[in-house]
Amino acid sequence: MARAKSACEFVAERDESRCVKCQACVRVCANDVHSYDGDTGALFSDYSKCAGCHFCEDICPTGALTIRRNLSDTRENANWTKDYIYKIIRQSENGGVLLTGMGNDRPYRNYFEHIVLNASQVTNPSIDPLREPMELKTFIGRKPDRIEFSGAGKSGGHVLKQKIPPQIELESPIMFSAMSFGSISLNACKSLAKAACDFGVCWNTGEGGLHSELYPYSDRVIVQIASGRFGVNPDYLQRAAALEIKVGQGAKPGIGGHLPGEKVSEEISITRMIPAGTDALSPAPHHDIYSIEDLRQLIFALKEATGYVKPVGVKIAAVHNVAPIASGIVRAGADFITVDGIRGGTGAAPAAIRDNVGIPIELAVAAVDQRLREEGIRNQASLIAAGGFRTSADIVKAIALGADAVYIGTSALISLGCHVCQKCYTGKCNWGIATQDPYLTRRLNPEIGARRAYNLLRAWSLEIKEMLGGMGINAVESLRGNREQLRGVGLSELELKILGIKHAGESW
């Protein structure tokens, strides 16, 4: 029978002059790449199993290991590249859907890299954030159409006549994105939860419920209500700072989630309220939402269940008609909308969906913000952007395009040690992040992880202040939707029109 064979994706090079045969690589590799022959004293590496996580390379005490991408290639062909050929070979062998992890790695245009920021020069002096006040505080939730005051109160100040809708108060416009206990380890959840609470921002449970050991961090948690309703109960809702109905996500718009039964441990089964060892399958649609009216009913059911004191939002994927969808969601009563772009990460998704469905977050945010402004309802819901934020500059540009705040996921995991090997779905994460293996999860110390995630929030917030100061802006709310602070470089007229920005060189 004819049989094709794929070349190894990575190669582990061992410098025999440095290797001391300590077998550390053998002990730590979850993929069993390295092995030791006790009879000959030789170390061997099975390259076909290597995920390219670089854990063995980092742990090697003598620096004897180097993990490199295999340079072996197929015959040069602009259409039939090695990637496409080997995908067909794999599917002809197993007859299944090809899974992948993390975000889209296709070379679609990253619009953040084609947008530049403005800076103050003479007529509008810059601000020094080290010596002058700079406000990053952000409030997520519905804002009133106008503020009205009555007469002076006891302290002599004016008193608000109307009640302000519930808000989430953030010290910086950055939050940790939805990542469930199950898709990542409990230690990873603890790291992000503690960092968020210490810094004064929020983290998100994802659709996996709230583990009891995360209760101390629940005053800063946004809990998800997804199609599978995993872990959703009155206590779960009451502990939250805000609630988020997950309709879609950027890595897999239009389909549900799947946590394999072998990853559903006893702890996960308790948290998700499903039997241990069974697959956790999220339906593609919510079976009680088939219209905006159905969505409105769920939004207000959740508000009723929590006494109308917590913001309720809706998360959707960035798709072609995202602007009118967002408009309907706002009119349905949502206090915030999360839009997740095509570069959004995931624990597991079909590669065909992740790589080909959805649109970039830059275009989606601009379109949604503009549509809500045109309809006069922009103040009725906050807009949260998600999907591939890599730097503080990306965040500043997203806010200028219209976002109130952003979610970060992959960058947060990288701060914990993730090397983006995209094998999260295997559950063999050597860094102790995307795994439930007790031996592997111990590699991530939640105290150290929290400190590193906190440092990332601090560093990016400082950089945001520097960029705002350079623009002569002393509060992040003054940048929100201020597209005159942006200019495009190398973009077409249509792209500039959708983004709502001018080309570099055009003046005010």
Contents of the next structure:
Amino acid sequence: MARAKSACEFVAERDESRCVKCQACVRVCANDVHSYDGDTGALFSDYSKCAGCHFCEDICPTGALTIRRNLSDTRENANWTKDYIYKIIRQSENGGVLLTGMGNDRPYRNYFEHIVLNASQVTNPSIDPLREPMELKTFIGRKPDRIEFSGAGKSGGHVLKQKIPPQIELESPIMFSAMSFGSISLNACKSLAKAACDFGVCWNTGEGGLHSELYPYSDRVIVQIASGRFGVNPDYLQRAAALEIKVGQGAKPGIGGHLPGEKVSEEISITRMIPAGTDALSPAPHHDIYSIEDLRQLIFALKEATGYVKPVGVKIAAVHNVAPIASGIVRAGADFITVDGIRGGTGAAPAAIRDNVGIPIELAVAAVDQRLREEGIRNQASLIAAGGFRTSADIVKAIALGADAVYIGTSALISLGCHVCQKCYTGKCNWGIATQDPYLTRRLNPEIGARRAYNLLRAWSLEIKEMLGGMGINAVESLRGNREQLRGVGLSELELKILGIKHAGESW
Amino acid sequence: MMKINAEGMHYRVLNEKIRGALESGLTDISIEGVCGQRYIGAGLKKNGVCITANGIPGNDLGVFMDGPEITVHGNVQDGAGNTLNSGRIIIHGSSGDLLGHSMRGGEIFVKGDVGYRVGIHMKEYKDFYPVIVIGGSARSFLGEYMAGGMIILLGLKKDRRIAGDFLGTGMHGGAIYARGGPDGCQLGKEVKVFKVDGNDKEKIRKYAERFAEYFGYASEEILKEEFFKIVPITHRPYGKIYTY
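Now show the form predicted in complex with the partner chain, given that the preceding structure was the form predicted on its own.
Now the complete complex, all chains and molecules, led by this one.
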């Protein structure tokens, strides 16, 4: 009978001439790929267990290990690829739902790769961000319909008549997406939280509650209120900079979350406020939200509970009807909307859902921004895009398509060491990120992690300034929804229409 | 004691008045003319506070509340005690749907009947142990997804079956006690009915006495009839559905 064992995706090639048999690889691999035979002094590798995370390769002091794709292949077949064949073999063994981690890895069209940016030439000057002030400051929250000023203030200036609704102030339009303590380690949470505070952006608890060791970073935390209401109490709501009702997630639109009991350790149980060892089930719907009116009820329950001083947002997955849904959410009173596209990541999701449900964030952001503008309510909520931002250029394009800011998850984890092996759900992350095993989590030093995540924010912010300057724009505010700065390459008329952009070669 | 006349008052103003009163050190607040105002007591975090509401509070009474006691002389609408952390809600009337949704701690006593999906996703944690005591009967989906805590269903009026259908669907923790048993109710596939033991009886007695005291019943009369408990057969109903 076929066995999943033969499905090994990777091989760890050992260069015997370099290997000094220090056994570091044996000690570090949480998947037990490597073993040492004391009698013969030989090292063995069971490739079938290899996740392809490259940790042993990185730690090998003599560079003796190389992780490569397993070239053993099934007969070439455009339909029955090795991947599909082995998925069926694995499922035949226990009849379960196939789990996976990270974002969608299917080759759906990535529109960012078919959009190019503009730059100034001759007729308008570009700006040198190294010499000129360049503003990336972004405010997330409801903006008034109009602003009026009255007479002279104390210092002689004008005084704003309106009371501006609560905002969160970001030094750059990049935030860390919702990743719960539970899906990632406390050291990973600390790294991101500290980086966000140091840089002046926000991080997000996910639906796992707020660990007391993260309280020092709560000035810049967005806390989630999800269907399971784990860890949600008045303290949690009061500490936060902003609140986010989690309705959906790009990696698993329409389905709930499930943290199996074996992963609910003593520490996890404290922040989620459930007994250790019990399943943490986040039902697919919020049981108090079956309509836009119900959503409004929860938004205002949260505003009442926190005295109307924090923005309250709603996160949804990008699905077919995303634009009208977003309109409903704004009308329900949300101060910001988060839309998570089909490439959004996860700690665990059924592969069938992750790989097939939802729409790309590029199209969703364009559609939502367009709809809200048409309805004259775009100012009433900020739009945060999430789901697969790999470079600063993706972010610039998303903002020009209409986003106020973006959430980054996968790229933030890559800054901490993640190699996107997609095995987060096993809880055996060798990089100490998607695991709660103390032997593994201590590999991630939160001080170093924070510095690396900070560096990523800094690097991308510098690049965004460069691109803005090239376009002759000196504030990211002027880029938002500025689709004239974008041109499509190789896109159909319909795609261009949905994105609201012209094709390359068309002038203003 | 502070008296507030809530007639025609927006919930936001009413809640501001309540918060203001608590901040000024008052611990006893009586609200007259309550008529549909939502979120009364939302997110209040203070022990030793008593709020009396005369009339009919709107949805989400005591949502996210942590500590205070609210007594309602009248019925309540949907979502009372939603995500309650601690405190007490005593309802001298009936409740709409979704009473005690996701409550983690605290107590809710209802003299009359309750609507659909009551006690859904209740959970317990360490010293937090949520309890709902219902004098009348419940509609369908009582205790759905329930992960902890206790619901006591007294069915005192006996004018219809004690609960609706899908009782305890998806339940994986906690217990529902039904006076006289859940006769005629369709149970969720995750639960079974058992006779109560000494421990259960002690718990039921404690809360039945409190119920009798709040609403003027004789606890002996309530306790005369036999109780049955509805509990999950597994704490991991979805433990074996994944391929790793």
